[in-house]
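First, one chain by itself: the form predicted alone, in structure tokens.
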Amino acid sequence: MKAAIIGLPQSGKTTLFQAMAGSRATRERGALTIGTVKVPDPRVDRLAEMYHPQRVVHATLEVVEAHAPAMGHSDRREGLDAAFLNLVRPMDAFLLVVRAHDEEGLNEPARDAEAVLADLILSDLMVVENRLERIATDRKKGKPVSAVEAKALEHARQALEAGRRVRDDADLRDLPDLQPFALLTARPVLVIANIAERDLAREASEVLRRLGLPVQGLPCFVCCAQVEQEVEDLPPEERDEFRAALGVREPVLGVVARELYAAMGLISFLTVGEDEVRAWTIRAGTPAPQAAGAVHSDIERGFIRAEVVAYEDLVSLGSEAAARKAGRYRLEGRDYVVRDGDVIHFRFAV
């Protein structure tokens, strides 16, 4: 899962990136900097305390920052240019950072967010119209065209011309004919209001209301990127105390991961043992054999049964033996739909 940080210049994108990824977690790839970060999951940490495994593996998230010269216009109000949008087009989701920390109170975060969203819509509209023009040309030349694709694109054009995102149209959101175009407005967007340190002690709902957020019904939360970066620079054992002193309830990475999982329909199941405790990310609604495939394709092919216990039952009872004695373990077949927090042992034969 790749989430690109976007926003107008001077909104705090680089500071937020460093706060989430940390300087040691980044690597360059062309015009992008990519930080692979662990998805915070207290369940993994608690199970590691129970099993004392050789390895503890959290799910991961790639946070992406694009570099100059493709970082949009120099004027903070002019929006994002085509080169930048093409860089982030392959991403799975967007973290839209808006400036909300001017000492003079001259912020217009709602307007900034609307400007970026308008850029995404315009970029998609150009992609869709170019493809429709190509289809029209092919028809004139007598070349075969997909009527289904043309209908999907026309529907998308109408939505975009009306200022709607593809993701907000239930009939368009999951259409396979639109997926090859990697439309920006088909991606989840989380709006992050980059506030001043003085606002951290205030209720987030009050701050958002004052800033005119959220916009277009998008998930929105506040953080102070500068403080988050300062916390990241501290020794790990001092971070929680520093956050508590400032009124920061949760690291921004934890909020982002949780909101992204919800927006993208993702869940985690867990595998445990003396060798490894690990979280695996799958889409909600995934049957057990396909979930097994996330671990290894051989397990999916040879799937027999899934031995399942809920995380809460395993932890509350204190051990596998106690959970089995209490009848909390169960055997599930091929039709079982994996739930968030399931602790699973797959039985298979190859």
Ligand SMILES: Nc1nc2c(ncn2[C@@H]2O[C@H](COP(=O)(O)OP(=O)(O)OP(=O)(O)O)[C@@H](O)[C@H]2O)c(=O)[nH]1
The other form holds:
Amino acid sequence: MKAAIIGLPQSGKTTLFQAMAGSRATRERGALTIGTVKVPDPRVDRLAEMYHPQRVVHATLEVVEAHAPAMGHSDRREGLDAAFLNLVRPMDAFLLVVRAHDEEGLNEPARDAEAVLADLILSDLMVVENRLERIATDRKKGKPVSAVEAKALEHARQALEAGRRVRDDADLRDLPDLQPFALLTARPVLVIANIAERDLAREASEVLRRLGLPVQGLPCFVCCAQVEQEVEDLPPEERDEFRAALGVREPVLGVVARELYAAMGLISFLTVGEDEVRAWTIRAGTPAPQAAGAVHSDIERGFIRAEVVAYEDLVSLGSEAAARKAGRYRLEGRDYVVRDGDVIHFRFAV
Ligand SMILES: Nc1nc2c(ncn2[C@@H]2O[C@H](COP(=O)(O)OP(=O)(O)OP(=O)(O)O)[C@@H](O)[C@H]2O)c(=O)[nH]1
Ligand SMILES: [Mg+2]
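With the form predicted alone already on screen, would you show the form predicted in complex with the ligand?
First the chain shown before, then all remaining chains and molecules of the complex.
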């Protein structure tokens, strides 16, 4: 999963990227900086303490920063340009950063968020209209056109012209005919208000209300990118104490990952053993054999049964042996729908 940081110039995109990705494990690809980050999951850490495996593998997430052509501070209101939007078009989700850390009170985070969202809509509208024009031309020339595609595009145009995101339209959001266009407004957006350090101590909901957030019903939370970045520069054992002193309850990456999973309908299941404790990411609603396929296609093909225990049961009983004795392990078949936090051992034959 790739989540791109977007926002107006000088909103704090680079600072937030560094807060989440640190300086480690980033790579450049053209105008993109990509950081592969571990999805924080206390369950993985707890299971690792229980099994002492050789390897501990968290789920990962790619955080992407797209670099817009240089713009000065005074261009802050100009919005996002087409080149920038095309860079982030292939991403799965957007983290929309709005500037709310200005000490001089020049913050207009709600207006900034609306401006960026409007840019996404405009960009999609251009894509849709271009394609509709093409279809009209083809039709005139007597070339075969897809009526279904044209209808989907027409519907999308109406929604976008009315200022609605494709994702907020139940009939449009999963239409296969719109998939090839990778419409920006079909993706989930999380709004992140980049607040001043002194606001960290305040109640988040109160800070958001004062800032006029959330907008358009989008998930929205606060962070102070600069503080989070500074914390990332500290030795790991000092970070928690520093966060607590500043009123940061949870690192921003944890909040972002949880909100992204929720917005995208993703869950995690876990596998355990002496060799490896690992988290796997799947869509909610995935049946056991397909979940097994996330681990290996052979296990999906040769699937026999899934031996499942809920993470909470395993941990509260303290050991695998105790959980077995208490009858908490279940044998599930092909129709079992995997739940978040299931600890699974797949039985299969190849
Ligand atoms: N006080 C304060 N300043 C911040 C915070 N986050 C970013 N800044 C400052 O705001 C300025 C812009 O931050 P960047 O992270 O570079 O913002 P950006 O969106 O990447 O900017 P461009 O790449 O130029 O569009 C920098 O001078 C940062 O030091 C914050 O949380 N608090
Ligand atoms: Mg930047």
